[in-house]
Amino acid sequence: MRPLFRDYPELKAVVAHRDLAELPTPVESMGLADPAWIKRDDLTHPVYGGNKIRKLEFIIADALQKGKQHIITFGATGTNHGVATALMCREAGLGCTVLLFDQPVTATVRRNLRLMQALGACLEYKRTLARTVASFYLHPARLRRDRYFLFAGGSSVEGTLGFVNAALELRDQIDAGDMPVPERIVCPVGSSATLAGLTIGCALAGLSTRVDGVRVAPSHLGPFPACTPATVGKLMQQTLQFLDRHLKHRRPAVPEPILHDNYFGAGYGQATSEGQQAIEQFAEHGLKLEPTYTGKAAAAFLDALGETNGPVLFWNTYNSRDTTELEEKADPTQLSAPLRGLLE
């Protein structure tokens, strides 16, 4: 039983859930420095790991409970969320469509495009973020009752509950002596659910740990806030309101989210020198990161190690499973000509 339902059995009647992830993921001491620890969410699933699988345990179950047959979501051309959603949809027998916008073309982008195609996702290339968001909200399939529209990154109340559960899982590992109570947790923040859920979950778990989010996505889309303390706070508030309606006992106070802006660099998907240095340093210890999300968060993590004497936990959200065999099943001829061009 997931810790969320063990600690709050009243939620079993109101929260849909399917065991899709291999949990708990390990916590390990790193050779970087004595207080350095890592949470191996790169190992959440035997085919494709990463933080999205935790969210999808609740999202896929919610879609099935509501009688949906097809999930429609969106992300950048190298979206890890898109890969994870395509995989979980395939396992659950659901259709999957991913609307895509441009990001700098890297090896990760090419690999994820092949993976999404191999996993059976319908990929619709919209080029710009504005067109993609408009297509998502104005999609003609919104008239169909069997379609489930999922915001980018899986950031919803259901997705956030996946990381409330993750914090309770970490508390169990601390209680078992697997690691000391971390003074800080450092995680990347794109669509907000990881930071929102961990912040709430640490409070529910009674941990004194501070959760530091590292912004890796644009703070605004035009005039609209997209990745700010306010947007994280809004998702937290929605999740807390849900919990307050259903928990039998009064919950503890939850702190405001902490979101660092100074590691983002020139743009989404654009590498930073600090991030590249962190990627190289982690690689020396057998840990694979990438420049869009985890490299930038790792740079903040290394800085945090120098700011405190207490344990600091890096929450690794990036898949580390070998996807070579699955990539080889991709058929690029099934992609649109513009998407095929990105693979060349």
Ligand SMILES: Cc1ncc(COP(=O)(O)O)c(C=O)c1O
Given for the second form:
Amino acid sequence: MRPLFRDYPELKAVVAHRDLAELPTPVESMGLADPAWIKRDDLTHPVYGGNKIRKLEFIIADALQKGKQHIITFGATGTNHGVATALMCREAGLGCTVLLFDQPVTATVRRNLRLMQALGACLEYKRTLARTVASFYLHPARLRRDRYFLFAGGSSVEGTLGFVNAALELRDQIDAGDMPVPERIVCPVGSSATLAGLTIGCALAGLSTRVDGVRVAPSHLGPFPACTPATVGKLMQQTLQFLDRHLKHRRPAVPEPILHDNYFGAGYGQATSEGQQAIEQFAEHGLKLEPTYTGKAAAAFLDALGETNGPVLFWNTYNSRDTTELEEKADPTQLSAPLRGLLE
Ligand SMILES: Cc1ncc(COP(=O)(O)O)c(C=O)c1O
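The form predicted together with the ligand, contrasted with the form predicted alone above:
Below: every chain and molecule of the assembly, starting with the one above.
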């Protein structure tokens, strides 16, 4: 049983959940420096790991409980959330549509497009973010009751509960002697449920740990705040309101989220030199990171190690499973011509 339901059995009646992930993920000493630890969320699933799988345990279960047959979501062309959602939908017997907007075309973008296609997702290429968001909200399938609309990144209250559970899982590992109480946890922040859930979960778990989020997505989309302390705080408030409605006992106070702005660089998906250096340093210890999310967070992690004496935990959110075999099953002829063009 997931620690969330063991510690708060009253949630079983009100929170839909399916065991879809391979949990707990290991915590390991990194060898990089004495107090450097890593949480291996790159291994959350045998086919495709990463942080999205934790959210989808709750999201997929919610969709099934509501009688939905198909999930419609969106992301950039290299979306990891799209790959994870396509995989989880396939496992749960749900259909999946991903609306896509452009990001710089890299090997990761090509790989993720192939993976989503191989996993049976229907890919609709809208090119710009504005067109994608408009299509998401005005989608003709909004009129159908069997469709489940999931905002980019899966950072709903359900998704956030996945990371509340993750912090309780970490506390179990600490109690079992797998690692000491970390002074800090460092994680990347895009759509925010990872940071929001870990911040709430550490407080519920009674851990003194500070959770440091590292912004890797634009703070604003046009005039609208998208990744700021206020947007993370709003998601936390929504999740806490849900918990306060259903928890039997009063919960501890939860701190405000901490979001570092200074590792973002020139833009989403654009590598930074500190990120590249961190990727190389991790690679020497056999750990594979990438420039969009984990490289930037790893740069902040290395700085945190220099600032504290206590243990610091790097929350590794990026899949490390070998996807070559699945990628080879992709049939690019099934993609629209413009998307096929991105693969060339
Ligand atoms: C590899 C990876 N790390 C971190 C994140 C950010 O997590 P969240 O969206 O919960 O802030 C994402 C989201 O797209 C991701 O794909």
